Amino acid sequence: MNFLANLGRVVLALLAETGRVTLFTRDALIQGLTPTIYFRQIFDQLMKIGYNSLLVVGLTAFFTGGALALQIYLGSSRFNAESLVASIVALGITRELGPVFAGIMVAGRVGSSIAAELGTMRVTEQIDALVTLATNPFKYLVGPRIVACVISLPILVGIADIIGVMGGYIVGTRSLGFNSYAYIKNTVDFLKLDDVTSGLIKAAVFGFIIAIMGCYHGFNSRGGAQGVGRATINAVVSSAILILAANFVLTSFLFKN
């Protein structure tokens, strides 16, 4: 009976948290994305979220593409199918690894930053001060971050796709002995527009998840510095889990045929 009671408490807590996140998302969409729109805040967040994340996303994509090329070559060589390396690297990067890895890296870098920033503003009563000054916190703080994340992630993923495929190309031609022209031709012939656009759609969804989780945990931070630390951890963990779950759902929907 104690086990069932504990299980029930966990389920109820999970449902309650899901309800709070849903209500926060509703308020963020209704209040944060309707006029008045703070364009200066959106631009500042675009620089913080998008431009400042280019290096980490680019490095991640490059080494992922290189490692993927090595692994596919080792596996395909057992069946004399080495010619498939370029095609599978391009497909894996654009459909799955580019959006997922970029989303997780941005969640670690940006989601934690959003939660820490808003959490500090909450515990120091700066958010309450905005309300006192007749400024809607959802419009001033949440809305610009959602817009910036949804815009930045597809751009970052598009760049990550190019760098990831380039990483596979460099490893394939320099280390594995592939002909440069043949490698590029196999990549171009096999890759379709739908493969790229599906990854960009995933990226936009992942950006929304990162922004919502970071803002939610930061907004609801309590308990001083320890509360801000918990909010930061929860924002990163919940974003990563939801990104992986959303990736499965989107993959099932986008490639059901």
Contents of the next structure:
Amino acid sequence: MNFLANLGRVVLALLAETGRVTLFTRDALIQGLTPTIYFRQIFDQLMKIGYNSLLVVGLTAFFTGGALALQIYLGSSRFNAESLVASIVALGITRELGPVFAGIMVAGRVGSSIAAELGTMRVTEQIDALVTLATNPFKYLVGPRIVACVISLPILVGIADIIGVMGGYIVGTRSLGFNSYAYIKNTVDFLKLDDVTSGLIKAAVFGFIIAIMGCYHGFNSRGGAQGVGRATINAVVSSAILILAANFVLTSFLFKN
Amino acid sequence: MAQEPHIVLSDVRKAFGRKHVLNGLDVSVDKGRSLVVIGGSGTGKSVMIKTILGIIRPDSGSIRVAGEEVVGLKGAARDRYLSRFGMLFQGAALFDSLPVWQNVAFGLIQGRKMNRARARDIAIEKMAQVGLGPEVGQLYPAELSGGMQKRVGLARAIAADPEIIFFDEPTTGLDPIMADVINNLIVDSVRRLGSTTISITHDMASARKIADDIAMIYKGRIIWHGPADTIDTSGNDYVDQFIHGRAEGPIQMEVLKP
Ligand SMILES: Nc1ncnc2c1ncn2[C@@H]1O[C@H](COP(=O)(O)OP(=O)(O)OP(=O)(O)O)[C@@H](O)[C@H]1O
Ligand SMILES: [Mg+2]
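Given the form predicted on its own above, what does the protein look like in the form predicted in complex with its partner chain?
In what comes next, the whole complex appears, and the chain from above leads the way.
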């Protein structure tokens, strides 16, 4: 009985939270993405979110590409299918691992900083102060972060794709004995535009998720430093989970045929 | 017919969960007058001001400003309404990502779309009025002392020469001399701009100096409201206890209860 009651409570809490996030998302879209547009804020956020994530995303992609090449080589050598390494690395990176890993890394780096920054602004009444200065916090804070995330992530993933394939290439040619020309030719011949664009579409969706979860948890933080800490954790965890869930849904839609 | 007061709150109620903070609060301020609200810690003074600004939505009651009902204003109407206000927050609430001068100029640049160079000049002028030199303008809020932050908050509140200004504890954290400078500044804003102001303070010296009228809040209601010069002869035990700062009296601090 007690177990059922607890289960019910959790389900109800989850539904309530979903409702609140939905309402927040609606406000973010309706208020945050309509004029007035704060271009200076968008630019600042692009720098903070996009440019400053380059290194993290690049390193992640590089090592992922390398590890992928090794694994696929080991696996495919069981069937004498080593020639597939280059093309499968490229596919894996562009379709799945590039966007997902970049999304998760950016969720950790950017989602947390958005939640912490807005959370601190909330508990120190800076968001209220914005309101009294006749500035809508959705337009000034949320909108620019959404725009910056949605623009940055596809660019980051595009770069991650290149670096990831390069990681595979370096491992392939330096330690697996592939011919450099053949590796590149294999990659280029096999890869289709769709593989890349599907990854970029995913990336844009992930960017949206990161911005919304960061802003939502930041806006709703309560109770001082502890509350901000909680908001930060919740932003990262929820955006990571939502990214993985969205990835699954998007994969099943984008690659239906 | 006598003109309606500039700000009128009638029967405003607000509870946070089970905690009733405002319990049918009635108060009004005439245009161009300065009201000081006094009252113990946690009695709802800051919440009262926030309901007028729409930062906190009252559960019931009416708030009229310049003859218009303002509870529940939205969108552009709300922005227009808020652009008539200046507000000094109790904790200053400066934007810590912006240098001091941009904090002061924020309402001018973002709210009024003034060009940055002009807004900056005005910001520096307002900072001078609160005793801060132009070199402070380049610093970030985190680099200032608490009292300096308060003064920056004050400069930000008056930057746009608003019609209505709220000061939430303007002199707490300031030395007595600077406190008096700030008192003068508040008096001056009211005279020069004709602003209507509501100030919250625990500092009776400050209250006497800046108030035209004083209202005392207790348990979420106004229990006394009158001209500042009658506060010593109010005949109200609560007011007497408060202005003389006695631990004994009708107001029992929670800590004293056995
Ligand atoms: N957002 C909120 N959520 C829950 N409770 C709140 C909130 N804001 C204020 N309160 C509660 O309302 C009561 C009144 O708070 P308020 O800040 O108005 O006090 P105050 O009169 O300004 O006190 P002080 O003189 O110490 O500043 C407090 O008990 C506080 O706990
Ligand atoms: Mg207060």
